[in-house]
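Next up: just one chain, as structure tokens, the form predicted on its own.
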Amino acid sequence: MNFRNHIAGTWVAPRAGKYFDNVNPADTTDIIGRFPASDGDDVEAAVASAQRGFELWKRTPAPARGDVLRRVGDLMLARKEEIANLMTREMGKPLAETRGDVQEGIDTAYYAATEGRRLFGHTVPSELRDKWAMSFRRPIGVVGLITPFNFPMAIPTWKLFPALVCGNAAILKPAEDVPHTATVLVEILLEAGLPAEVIQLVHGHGEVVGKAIVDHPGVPVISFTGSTETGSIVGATCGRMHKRLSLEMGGKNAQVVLDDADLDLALEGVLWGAFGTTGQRCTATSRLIVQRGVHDRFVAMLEAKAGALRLGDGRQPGTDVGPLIHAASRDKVERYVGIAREQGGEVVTGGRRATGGALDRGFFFQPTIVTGVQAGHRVAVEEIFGPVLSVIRVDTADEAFRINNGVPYGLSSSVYTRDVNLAFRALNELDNGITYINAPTIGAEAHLPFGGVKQTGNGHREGGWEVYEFYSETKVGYVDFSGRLQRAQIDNYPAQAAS
């Protein structure tokens, strides 16, 4: 089957007539639909859609607009079970994932529903008599987004729901790998009473669309999530250009474990942060540091626990681990392994391909533990984004701390401990934007803020409160109703002067 973009309140076939497949990744005979390959013609065409769109959007009351969010969330939490099918079906994380990653979706709907009453301003006090000053929002125009495969509903609708409830007009370039979960969601915000022309749905490859809607000056504000090194392009052309720019980049993250953490409870969390969506997540436990005292006991109960996690596809009951997104992400893993073992490390679980069976036609690589891995080694710098966890033994929770900081990512760390004053420390001194205590790296709430430091994000959020600021801008109005010219910025205060 063919499926088409969104561009000009249509559903249309791309300019070139060019397309791709999309592939289940558990079982690469099962072709999910083919997908337009789109050029800058496509986005040329959204572009001028979307300015149209702008229009008639930033004019509709903000209240309204998140009705429009609210009905968008009502639609999604019906067809929740059916989405979840199809996102498992062409991402591959378990049933169980996807289901959240669909009510990851409807929290955001419903959250940017309220937003809709809430986009603040301020009223304060002016220095001059009978005088107004106040703040409000605006609308800026047409926003690009970019983002990725591992959350094929999330986090698009992280950056297009606050988008639209700001007024704003989108264009969706979701990854290629996940095409059939965005084409539903601009269905549904389409049945949900959004105008045709506020939403663009183009698909293609990153280097050729992703690249136009950067490029385009009509495009005036990216969200941009995806690697550093692609990340680090995209913030040259928008600086270039002047453009509001949000990155959502790499992690490296760290779950650390006290001698005085609750083992059990700490096992759960590293086995659910390092191999849940087969460790593709940019929140992903990549690193374990475990102090020496627990060390050996606790790398033991992970190596049984890990091994024991089964393989398949997503769609089957008793799925622990799905597969790898594409055979690219599988050789960048097993590359790493490799480098593991010639820089000293130990692969003390998995460390294979996964095959035999119904494996051997997906991307499937085991869960994969290494220990006698360094701080310095590249296993624990660079971001792997599969299912390998580097285990690095520490003496003191000062130097777990040191080691967590001493990466160039900075998303998201987890420290396990009975200690409230250690516990404490952690969260004012680990250098990331997100730090959990007794729980672990991943398990983001759509209601706070989402982001990194370093050279994980640019310094803007997802999520909350604080994206709203993002997609809007700040207008900042003055009303002097006293009658007579008042003059402000020079010396009012010609008493306090002389004196």
Given for the second form:
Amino acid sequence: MNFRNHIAGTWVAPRAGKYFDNVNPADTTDIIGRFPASDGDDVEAAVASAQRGFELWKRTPAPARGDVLRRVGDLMLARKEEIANLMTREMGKPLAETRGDVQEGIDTAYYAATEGRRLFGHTVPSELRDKWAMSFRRPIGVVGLITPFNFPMAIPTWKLFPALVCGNAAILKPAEDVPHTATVLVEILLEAGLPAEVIQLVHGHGEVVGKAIVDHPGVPVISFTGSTETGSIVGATCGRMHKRLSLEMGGKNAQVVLDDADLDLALEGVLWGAFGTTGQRCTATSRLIVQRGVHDRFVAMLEAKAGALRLGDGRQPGTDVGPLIHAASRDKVERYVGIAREQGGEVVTGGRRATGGALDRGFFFQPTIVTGVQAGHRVAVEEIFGPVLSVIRVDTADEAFRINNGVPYGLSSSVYTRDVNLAFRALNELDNGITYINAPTIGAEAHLPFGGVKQTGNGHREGGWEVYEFYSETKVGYVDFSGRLQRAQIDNYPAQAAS
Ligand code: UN1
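What would the structure be for the form predicted in complex with ligand UN1, rather than the form predicted on its own?
In what comes next, the whole complex appears, and the chain from above leads the way.
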């Protein structure tokens, strides 16, 4: 079946008539459908339409915009199971996780709905009599949203919903691996009553469609989630064109297990953090930093459990870990296992493609644990985006914190300890956007700011209250009702007599 773009208020075929296959990564014989391989002409039409949509939508009161998002949440809830199924089919993670992904979208919708009745500005005293001073928020225009494969529903909603509540029109370019989920999201937005020209969906490849959106002068706001490499390219263009840009990029997140930790709890945490979503989260645990006193025991516990995780189709009951998204990702993981060995790491679990039976039809790789990793090794520094956990042994909490901070990324971190002083020190000292105490590196909630420091981002946050600042322009209004000219800084501070 040929799927379509949503441009200029209707579902349309790509102008050049080109398509790509959407393939199930757990079973490459299963083709979900053909999706538009759009180009610059499709983007051109989308921008023109979105500009019309913006003129209409920016005049719609924010609480009414929020009402649309509430209906979106209701519709997503009603279709949760169906969406989870089709999402697992196109990107592989198990149903429990895709249900969670849809739920994150629902949470984001309901949060956005209430934000439509807030969008606070400030009213503050003026320094002059009979004058008011206040700030308020204005919509910006057309926003271009470029989203990754790993959270096919949650991440588009993190960007779209606040952008819409703030009164902008949007062009969504989902990852080419997950176009089906994005299509259903747009169907739901339309069914909920969003004016059709306010949302444009343009499928296709990043280098063509993503680039055309970023390059277009009619799109003043860009939000991108993906690799740090691509983020730099996007950032260079946006810098040159003075665009507002939010970047969410790589991570090299660590779970720290100190000598006094509850080891059973830390074990569950690291299994979920490292191998959930097959390690393909920005927040995935890819380093395990363990204090000497519990290192050997903890690694033995971990080996036993990780080796027992069941790989398979995420729609089959009992599957713990799904496939990687495509062959190139599996090859990259394989390459990094080789690099780990060359640099002196010991692969104690996994380390190979998972094969046999139905697994041969997908991009499966065994959950892999490498011990004896040193802080400077490539597997301890570079993002792999797969099921590979590097274990680093340390002597003290200070050393653990230093190693946590010694990478170019700074998304999330986690510390397992029963010592309240160490827990608070970790919150204070770890250079990450998010630190968890006695919980894994994954598990961010929709109503808190999400993002990281250093090469993970560029200072903006998604989710929570901060994202509403990104998608709106602050304007200040002064009303002088004194009936005379009052000169700020001058009339209220008359000249001092010379001493
Ligand atoms: C991501 O990995 O890109 O905290 C997003 C989490 C999820 C969101 C992850 N709620 O892992």
